Structures are given as structure tokens and as C-alpha cells.
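As C-alpha cells, one chain now follows by itself in the form predicted alone.
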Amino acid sequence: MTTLGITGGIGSGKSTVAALLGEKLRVRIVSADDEARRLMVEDEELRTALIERFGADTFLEDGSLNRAELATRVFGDPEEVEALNAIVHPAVREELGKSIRQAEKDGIDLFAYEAALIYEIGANDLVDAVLLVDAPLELRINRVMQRDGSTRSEVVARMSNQISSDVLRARADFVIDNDGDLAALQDSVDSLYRSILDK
């Protein structure tokens, strides 16, 4: 089995390219947004240390995450930003661990796994090969804007907690630029899968 991470900054595309990727056979994509907003809820260990942070409005009354709440409470706040990324970052690094072995048991071919945080929580450490999506800056501004209904200095304020694209560019094993249309990113994936699994 082949483990891929794909990483790339917002609007980049890497949600889209782990899509596209997560229809071929045998490949089983996971996601670390997904991940880290479940173990959030059903982490009783993380639970409690977010609470203790960040206080009891971090949960609602039905026991899901007060997603609205946390953003508040960090957006724009670099050591809130930190605070809650040592909370929830090793717990998912360590599920990332999990869900790499699960997927061996299973026979699956390609294991990708989708995060916009891939070097800052040492998840390159567990895959193979790292590709990066990418695409031109003001694209990407304009995706998350029409996107999120964000302003622009919000997706600027966003952009400025990541790594630059030239970093990642020097570190990825493997890059795709997004900047066409959906039928140029299908062959680019298409490419990619080939270049990996024909090894």
C-alpha cells in the first residue's frame, strides 16, 4: 500500500483533488477536518481539555461542537490558534496512525489523506509522498470569498496562519496546479494515480 498526504492552502483545490482521487478503486481518502471535528466530539479526554481551555460553550446541549463558538474564540488570536492545535493536533496525528494500518488490513491500494496541516503536525512523517495542490494566490482569494461569503481580508487573515505555497512547493513530493478547469484537474489526478500505483 502506497500512503499519500495532500495538503495545500485554502482554495487551493485539495478537497476536490482528494475527491477526484477517492473515486478510483481501492483508494481510501480521509480527511483531517473530518477527523479532528469527530474526535472532538467523541474524544472524551479531548472533550475535557477543550473544555478546560476554552470553557463549557465550546459544546452545545446535544453534545456536538459549538463550531461558531471556537471560531470566535480563536479566529485572529495566534495563541488561541496554538492553544487549540496542541489540544487537538496529537490526537490526530494519532488517529492518522490507525487509519493507515486499518487501511493495510483492509488491502487497500492508495491511502491518502487530506490536511491542511500535513508538515505542522509531523503528518509527513507517516506517509510515503506528500502532494500539494496549489493555485494562484488571487484565484484562491476569490474561491474561499465566493465560497464562505468571506471579505477578502478575512481569507488574507486565514492564508496568513499557513505555509507559504513556495515552502510547500520546495518540500512536496508531488504538485498539482489547479488553475484550470475540473476536466484539466481530472487528468492531472488521473496522472498522478498512474505515476504512483504503476511504481
Second form
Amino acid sequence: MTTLGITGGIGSGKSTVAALLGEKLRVRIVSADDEARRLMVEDEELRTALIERFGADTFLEDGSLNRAELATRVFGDPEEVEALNAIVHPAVREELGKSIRQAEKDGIDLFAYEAALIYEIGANDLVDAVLLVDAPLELRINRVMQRDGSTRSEVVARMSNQISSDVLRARADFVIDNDGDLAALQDSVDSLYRSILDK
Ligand code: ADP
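Now show me the form predicted in complex with adenosine-5'-diphosphate (ADP), since the one above was the form predicted alone.
Now the complete complex, all chains and molecules, led by this one.
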């Protein structure tokens, strides 16, 4: 089994690439975002740590995460963001290890982990290679504005604390330049898939 991390800045197209790869046979895709969301609700230790640090309002009465409350607490405050990450990231990383072992047992050929933050959580050490999906900044901004109905300044603010494209490109093992249409992206995914599994 080959394990691949898929990363990229917001709007680069990494979720789209993950979805296209996921259509192939014996490929398993895990999303770090989905995993973090699930763990924050299901993992008792994580819940307790979050409540201790951010208060009982972190969760709603039905046990679901109070995303709005948590976002208000940490937004624009680097210290609070760091505290949240210090609680959530180790749990997410540990879960990635488990998912990889499970995929191996299940006879998966390619396990791909889609995450905006690969290096920040140390997920790069757990996978064989990292794929960066990249696109010119303006295109990324426009895609996110369209996808989320956000304003330009909201998108730019969300981009501001992400690692720059240049640094990500230097660290990645594979790069897909997602600056064409969806058919072009499909071609890039197909050839990447072939080159990974031909190895
Ligand atoms: P990310 O997960 O990196 O934030 P997404 O995969 O969600 O990015 O892509 C951002 C938006 O751009 C989505 O609405 C997606 O459908 C669209 N998109 C991605 N790649 C292309 C492309 N090559 N052509 C047209 N639209 C695209």
C-alpha cells in the first residue's frame, strides 16, 4: 500500500483532487477536517480537554460541537488558536496512524489523506509522499468566493495564516497545478495515480 498526503492552500482544489482519486479502485480517502470534527465529538479525552480549556459552552446540549462559540473564542487570537491546535492536532495525528493501519488490513492500494495542514500536524512523517495541489492566488480567491459565498477580504483573511505556496512547493514530492478546467484536473489526477501505482 502507498500512503499519500494531499495538501494545498484554501481554494487550490485539494478536496476536488481527493474526490477524483477516491473514484479509483482500492483507494481510500480520509479528510483531516472530517476526522477532526468527528473526534471532537466522539473522543472523550479530547472533549474533556476542550471543555477544560474553552469552557462547557464548547458543546451544545445535544453533545455536538458548538462551532460558532469555538470560532468566536479563537478567531483572530493566535494564542487561542495555538491552544486549540495543541489539543486537537495530536489526536488527529494519532487517528491518522490508526486509519493507515486499518487501510493496510483492508487491502487498500492507495491511502490518501487530505489535509490543509499536513506539516503542522506532522502528518508528513506518516505518509510515503506528499502531493501539493496548487493554483494561482487570484484563481484560488475567486474559487473560494464562489464556493462559499464569501467576500474577497474574508477569503484573503483565511489565507493569511497558511504556509506560502513557494514553501509548500519546495517540500512536496508531487505537485498538481490546478490552473485549468476540471477535465485538465482529471487528466493530472489520472497520470499521478498511474505513476504512483506503477512504482
Ligand atoms: P480546497 O479543498 O483546496 O479548498 P476545492 O477542491 O474545494 O478546494 O476547490 C475550490 C472550488 O473550486 C470548488 O468549488 C471546486 O469545485 C472548484 N474547482 C476546483 N478545481 C477546479 C477546476 N480545475 N475548474 C473549475 N473549478 C474548480
